[in-house]
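Take a look at this single chain in structure tokens; it is the form predicted alone.
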Amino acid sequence: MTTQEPFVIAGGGVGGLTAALALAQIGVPSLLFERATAFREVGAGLQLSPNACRVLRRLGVLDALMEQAVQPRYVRLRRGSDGAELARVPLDDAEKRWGAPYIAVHRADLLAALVERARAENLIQISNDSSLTGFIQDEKGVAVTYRFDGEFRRASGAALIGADGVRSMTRSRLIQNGADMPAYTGHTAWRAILPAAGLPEAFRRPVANLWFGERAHLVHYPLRGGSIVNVVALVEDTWRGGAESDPEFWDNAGDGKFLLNRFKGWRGEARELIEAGETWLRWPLFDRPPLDSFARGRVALLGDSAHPMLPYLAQGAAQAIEDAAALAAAVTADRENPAAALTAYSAARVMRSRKVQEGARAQGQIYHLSGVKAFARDLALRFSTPGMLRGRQDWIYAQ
């Protein structure tokens, strides 16, 4: 492979943009196709742990992002039924311990920083309003078809990176297995952004808050210098009924009365936040079967298309960012053989991402315990020192 042959990237989210930047840093051009007509301010808050921030720093993105970021001093663990504080996980020494800060940012701010950096890089060509519709590959490269402005067009490159999300077209065409389909997990995230001006001062403090409850939990933290508060209520649902109960909805407005009823037994600040939310967006959480390899020939998957992450370790964006760094490292090691480079990338990421996936699923179960098991969890947290709780994050944040 020469440095003049571009990598084609399907998807202009966090993973796709970071991959383009990582490749540009080693002199490899890319053609990035994003189906949205423009990069808009969508989504809500993200927690970016040090393993992600280290990569963003190397790519020249972190400094710009820090202007909008909040650095939580700690994670506060609380019980929803009575508001009792169970433990605190310190984060104020993240730079010293893990080599980069732990930050909370609006997803739109992260995307804006990535897009700005990518548009300033002449090795990256971004095409909005462009949906990949198919691809073929051979020993010489890949050819893709995409839809732009209502017309079908073609492009080619050295390799194709599918960073097109949990419902990835790239994955569906690459795997071609009827059993490999996105599946609703029975968990839904309800998201709201609240103006901090209408809330008590405590909500603006640089703290990430996590509340436990039966088959549900709540997360909230300030964003943009404490001017807004990101709130995420995650619930387990059975959903029965008509179209309103269809788990195929995505980013649709939700009825706040559902949450008020779902969290009716909760107390303190958690209840205040649920009551304060006027506009809620519902995000069903989907999963796909784990893969033994993210690459086949000159085509590879990255981010949620490769390994959808439940949000219970706050690692969805971070693992996509890790993928991008591993991709660039593999290409650097074998510039003349894209297929071999993608195989090496896959080998570097499959077990790591699977471990994080499994950890997130297990963590969600712990958050949603009830009865005696919940009592045992709370007791264990109360007897854990801050150092012990922080040390449990080393396997994620230090890599």
Ligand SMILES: Cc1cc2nc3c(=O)[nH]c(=O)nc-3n(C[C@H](O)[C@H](O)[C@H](O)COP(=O)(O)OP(=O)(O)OC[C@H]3O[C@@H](n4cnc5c(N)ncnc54)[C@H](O)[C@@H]3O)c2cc1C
The other form holds:
Amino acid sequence: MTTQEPFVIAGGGVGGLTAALALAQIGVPSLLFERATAFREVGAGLQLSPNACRVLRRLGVLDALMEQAVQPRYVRLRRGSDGAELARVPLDDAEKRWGAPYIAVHRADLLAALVERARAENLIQISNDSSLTGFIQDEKGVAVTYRFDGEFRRASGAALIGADGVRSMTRSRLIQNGADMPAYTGHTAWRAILPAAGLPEAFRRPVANLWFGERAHLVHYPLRGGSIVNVVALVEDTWRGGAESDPEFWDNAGDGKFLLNRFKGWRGEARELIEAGETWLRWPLFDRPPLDSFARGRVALLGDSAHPMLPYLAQGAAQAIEDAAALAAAVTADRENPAAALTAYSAARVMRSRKVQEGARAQGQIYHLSGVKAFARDLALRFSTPGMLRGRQDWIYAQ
Ligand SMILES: Cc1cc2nc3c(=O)[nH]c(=O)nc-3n(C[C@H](O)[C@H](O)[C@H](O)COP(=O)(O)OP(=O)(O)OC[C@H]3O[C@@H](n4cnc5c(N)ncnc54)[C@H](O)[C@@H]3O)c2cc1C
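Cool, the form predicted alone is there; where's the form predicted together with the ligand?
Full complex below, order starting with the chain above.
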């Protein structure tokens, strides 16, 4: 591979943009195709753990992000039924312990920081309104087709990185296995952004709050200097009658009445937040089976297309960012042979991301316990020291 041959990247989300920046840092150009006409304000809050922030710092993105970020001092674990505090997981010494801060940002701010950095980089060419529709590869390179302004066009490069999200076209074409389809997990995230001005002062404090309940949990934390509060209610929908069989379920606008009913036994601030949310967006959460390899020849998957995961360890974007760093490291080690570099990238990432994927699922089960099992969980948390709880994050954050 000459360093002049670009990598083609499908998808300008967190994963695709970070991959383009990581490749540019080692002198590899990229052509990035993003389906959306512009990088808009989509999604809501994201917690970015030190394993992600370390990479963003190396890529020169973290400083810009810190202007908007909130640094939670700890994660506060509480019980939804009575508001009792169960434990606190300290985050205030993240920089010292894990080598980078733990931050909460609006996804739009993260995308804006990545796009600004990418646009300043000559080696990255971004095309919006460009949807990848197909690709072929041989031993010399990849050729892709994409749709721009209603027309089909072609491009080529040394390799293709499919960073096109959980419904990845690249993955569907690459894996070609009928069992490998995005599947609804039975879990839905309900998201709202509330102006902090209308809420008690406690909601503005730099704390990540996590409330446990039966087959549901709630997360909230302030964003943008405490001016807004990000609220995510995560529910198992198969509870009481399978709401997902209703066609309206797939419409993204969520009816707050459902949520009020679903959280009716909850007390304290968690309840206040559910009542305060006027506009809820509903995100049914999708999954795909874990893969044994993310690469086939000169094509590789990255981010949610490779390893979509439930958001219960707050790691989806962080893992996409880790992927990007691993991709650049593998290409640096084998610049002449993109296929070998992608194989090495895959080998470096498959076990790690599978462990996080499985860990996120297990974490959700713990959050959603009821009865005696929930009692045992709460007791164990109360008897855990903050240091013990923090130590349990090392395997994720210290990587
Ligand atoms: C409720 C919720 C809370 C979350 N909280 C956290 C958190 O706190 N911390 C964290 O780290 N993660 C979190 N995540 C996960 C995180 O949002 C995702 O893992 C992350 O956005 C994945 O990034 P990606 O770039 O792989 O995919 P995406 O963000 O989905 O980006 C894919 C991009 O590809 C584009 N695209 C798709 N198809 C094509 C095509 N054919 N051609 C061109 N472009 C295409 C799309 O338009 C999109 O821009 C959360 C997720 C949810 C649902």
